[in-house]
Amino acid sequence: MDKIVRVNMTDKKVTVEPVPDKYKGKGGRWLTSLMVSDEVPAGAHPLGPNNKLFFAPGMVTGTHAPNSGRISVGGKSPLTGGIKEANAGSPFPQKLARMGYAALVLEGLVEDDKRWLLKLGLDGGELLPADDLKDKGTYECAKMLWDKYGEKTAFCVNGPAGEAKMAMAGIAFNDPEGRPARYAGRGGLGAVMGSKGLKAIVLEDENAPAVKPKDPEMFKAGQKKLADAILSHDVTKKGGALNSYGTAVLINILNEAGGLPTNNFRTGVFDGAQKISGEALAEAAKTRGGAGMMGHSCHPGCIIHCSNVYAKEDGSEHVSCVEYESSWSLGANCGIDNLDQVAELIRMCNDYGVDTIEAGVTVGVAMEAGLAKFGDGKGAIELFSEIGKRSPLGHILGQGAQFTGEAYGVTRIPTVKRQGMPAYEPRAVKGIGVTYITTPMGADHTAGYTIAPEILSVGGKAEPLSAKDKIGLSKAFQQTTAFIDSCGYCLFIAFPILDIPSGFDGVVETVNGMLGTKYTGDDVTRIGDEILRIEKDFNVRAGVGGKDADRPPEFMRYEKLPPHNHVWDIPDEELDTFWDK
């Protein structure tokens, strides 16, 4: 990957240009960080001339590492104010990688209502006019694009939502059979894009050459190390939680410690968790047949397969796929237990171009306001249906919880620096909450995923009521997930390598077999903790969170949390300390 290519949507110039010196070496959210922090003004408006788009596959994407098909996208968020970097997993990365591409960037606006598309080959690209798929859903696009380029292409696409800039949309990615599944979604970076005018990418990779790792040898040694850990490990491995169950098997697990957030967060427990669970999931495959499936992959090479298929009664497909966060947001968040209902939530998500979390909390924050009862599975399909007529309703919702909240005086509003939280209860899983509350990107559970320790005993045992030594936990694994994050990697090879010394030898060779570098095992966090400092030095630029202002939401602070009945007790002071050296 030695070049970049930048697609400028004033004047319509697609440019190809050699890495830089300084770039040289990174990928992923590594790479996406840094040209956000030197590209972009802090003070740029995310919708506007000066705000930027980077996709970045990962520095060991596009070769046979197992589980290394992700892309980071980068840009300052509508929806926070910050530094934003979504990942996905996708064929889309993997193509960009072998064509040679160590970023795309996208830059300046359009000035007209017009769309384009981008087709982009081994020596550049061009911008097409796209009118034609202006306004419309991710799935009627999907298909035009593969019929119109093939089914060998890969692409990414963004929805009406994005379109009309709304702050919770997402950017989608195609799966292997064309889905537009696969989500960069948190953050808004939907909505730039949208601002740009750009609808959608192609890739055409004909003849792409195979990615060769700098040292062969390191890195086939250091690939099978990590297959190994990820094929042995109960959480990874073939017929283990994620391949059986896929990541819903923590419906149950979370609501079982207390901390699965229900009606918006007033209760960690959900009567109707068995319902919507990946043990549900798995029985409506096995009976309904037909299209539905576990055990499904988001792209080539991954070895986990935590993705799913889920039909209708009759066994046509409904949608894919029903993650864990997805499953809470639409369904315990909003007191849905109806499986079928939250499952038509999620594909009108899809549809529209929405990230999943902030949809489901912005439902509960709407359904707290009295816009729909807590429970009323069809109430919540009519009411989200706004979003996708364009209603004056639909826009306020499409800009996200805390907006929503803020429309119609609403105060339980579950959110850090404006993002909705995912799937689990800060009052009763501590260190998470430290990871909400002090990541630059808002409240984000892959940013550092504490649930390991506290709940999976994963990487060690930690007490997830207690706050007692959460502030390093969570900065622990903050660093080494945004290293993860910037090599390609699916952040569920965190579990076996947690747990097994050899898979995370296996990571560190395999980027040095890569990239011909000598990181050991200290760089990892050395390498997170720089990425981290980066995004937060943008952050204080621009006037979002750091040190006095990462905060959780205040209902939090005095509102007991059923069962354990706990408030969040981690001090601000201790939260201060987080960013201390």
The other form holds:
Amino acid sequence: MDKIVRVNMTDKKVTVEPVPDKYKGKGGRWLTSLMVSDEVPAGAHPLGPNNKLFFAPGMVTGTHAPNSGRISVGGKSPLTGGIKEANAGSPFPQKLARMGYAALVLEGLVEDDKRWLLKLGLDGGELLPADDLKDKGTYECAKMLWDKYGEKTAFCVNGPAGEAKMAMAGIAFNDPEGRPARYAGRGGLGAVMGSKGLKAIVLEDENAPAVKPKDPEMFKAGQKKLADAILSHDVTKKGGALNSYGTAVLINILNEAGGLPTNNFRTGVFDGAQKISGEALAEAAKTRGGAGMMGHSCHPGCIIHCSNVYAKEDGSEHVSCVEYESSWSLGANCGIDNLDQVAELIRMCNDYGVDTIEAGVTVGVAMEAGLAKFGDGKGAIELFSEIGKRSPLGHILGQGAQFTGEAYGVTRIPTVKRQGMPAYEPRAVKGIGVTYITTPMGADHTAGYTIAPEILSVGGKAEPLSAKDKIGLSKAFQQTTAFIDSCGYCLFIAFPILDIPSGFDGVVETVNGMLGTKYTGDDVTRIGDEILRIEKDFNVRAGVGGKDADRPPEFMRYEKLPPHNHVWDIPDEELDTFWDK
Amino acid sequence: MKIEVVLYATLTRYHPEEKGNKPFSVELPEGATIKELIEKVGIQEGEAKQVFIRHKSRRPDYVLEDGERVAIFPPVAGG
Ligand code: SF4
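Now that the form predicted alone has been shown, please provide the structure of the form predicted in complex with its partner chain.
Next comes the full complex, this chain leading.
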């Protein structure tokens, strides 16, 4: 990975340059956050000519290291106004890495309302007119792309929501079967892509060489340690929870713990939880047969297989994938306990090209505003279709939960830095609340997944309801995560490597083997911390990094959450210590 | 005393009537603990990772009370 490709949408030029020294040996989130910080003026309008969009495979992506096919996408977020990194697992970054690209940079702005497609090959690329894809849903686009360029290509595509510059728009990457279903979802980066008139990127990687580690033996040893840890840990092994039930296996346990946000964060228990759980998905896959399956994977080389395909009653494919977050956001959070309706909402999100978390939190807030009734799946589908119609209401909803709540005078808006909260109630699980509040990303569970010790008893044990010692816990998780996001590893390797030390060593060894570095376990924390501070610094310059930005939504301070009847009780002064050295 | 049990994920295979997540009741002597309940249901050693009663995670030596509802999980994770 020694090249950077720059795509300038103003003059339609595609240029390839060598990776400057400063960026050598960096990948994924490390690289995108560094480049955003270096190249995007903090005051830039997210949809204006000075914002840029960066795509970077991880440091070990493209190799045979298990679960390493992730891509980071970075830029200034139209949703939060701060820095953003969203990542997805797909064959796309594996090909991009093998083609030798450390990063793809999208810059400039189109002057007209035309759409473009970037066709990228080993030696550079060209921008082709793509008005035939204009305003089309991602499913139709995906089919057109594979029909035209062949099923060996990888692609990413922007949906109609991104073209309409909606702040909940994500960017869809293909899964191994060509579904536009793997999302760099959060923070509205699809709107940035839309503002630049780029509808899709197609990678033609024929004859791309294998990625060669600098020290193949060290790399191999690390790869084996990591694979052994993944395949022996109870949650990631074959027949384990993730493989058998998908991520939605969490629905029931969060519900039992009283931390499953329900009806727009009014309570932590949902009566219909079992009906939208991983167990229900597995049951449907079994009884309906046909296209439905558990144990699907988002890219070749994944050895966990947490993804799934959900089938309709007649066995025909409905959608992939019903994740925990999506089943919660469009299910429990809206009071909807009908899996077919939830699946339909997820399919609509994928087709419009929006983040399912922001979508569900927005519908929850809209229900709060009286635009539909909690529990009314049909009403939710009807309401959500306004986004597809691009009606004025659709444009309001498309801007996300905060904007929608403000438009309708709602006070219970579960966001931090204007980004919708994911599927864990901060009043019932305090550490994850610290992560939501302090991460430079806006409310984001993946930034520092303290749920592992707080709820799952993985990587130690912490009392979820206690306000004590949660700053340090979240910080440690955030640092390690920033490093994992830079490697290109799927975050779910965290479960085995938290419990099995040799698995953690394996991660470090694959990176060292790949790059010829001598990183130790301490460097993981140090580099992770460095990445967080680059991001925080950008936010401070952009005006969303001050102390006022690192605060919970006010209603959580005074509204007690059943069943534990806790409020958010970590003092602000304590939150402010997060960035102390 | 009577305890209501709910099994989740891979543990559903221990349901006496193979009814997945459906709650069922178990008869136990007064003063029985979670550990004893798990043995009675027939779950193999080490397979039950988390037990929730009234929305709180409980330890194996927790002494059960008549009528309590007990949710038992194997190791699970996600995101
Ligand atoms: S575990 Fe899931 S998210 Fe991770 S690489 Fe595999 S399929 Fe993708």
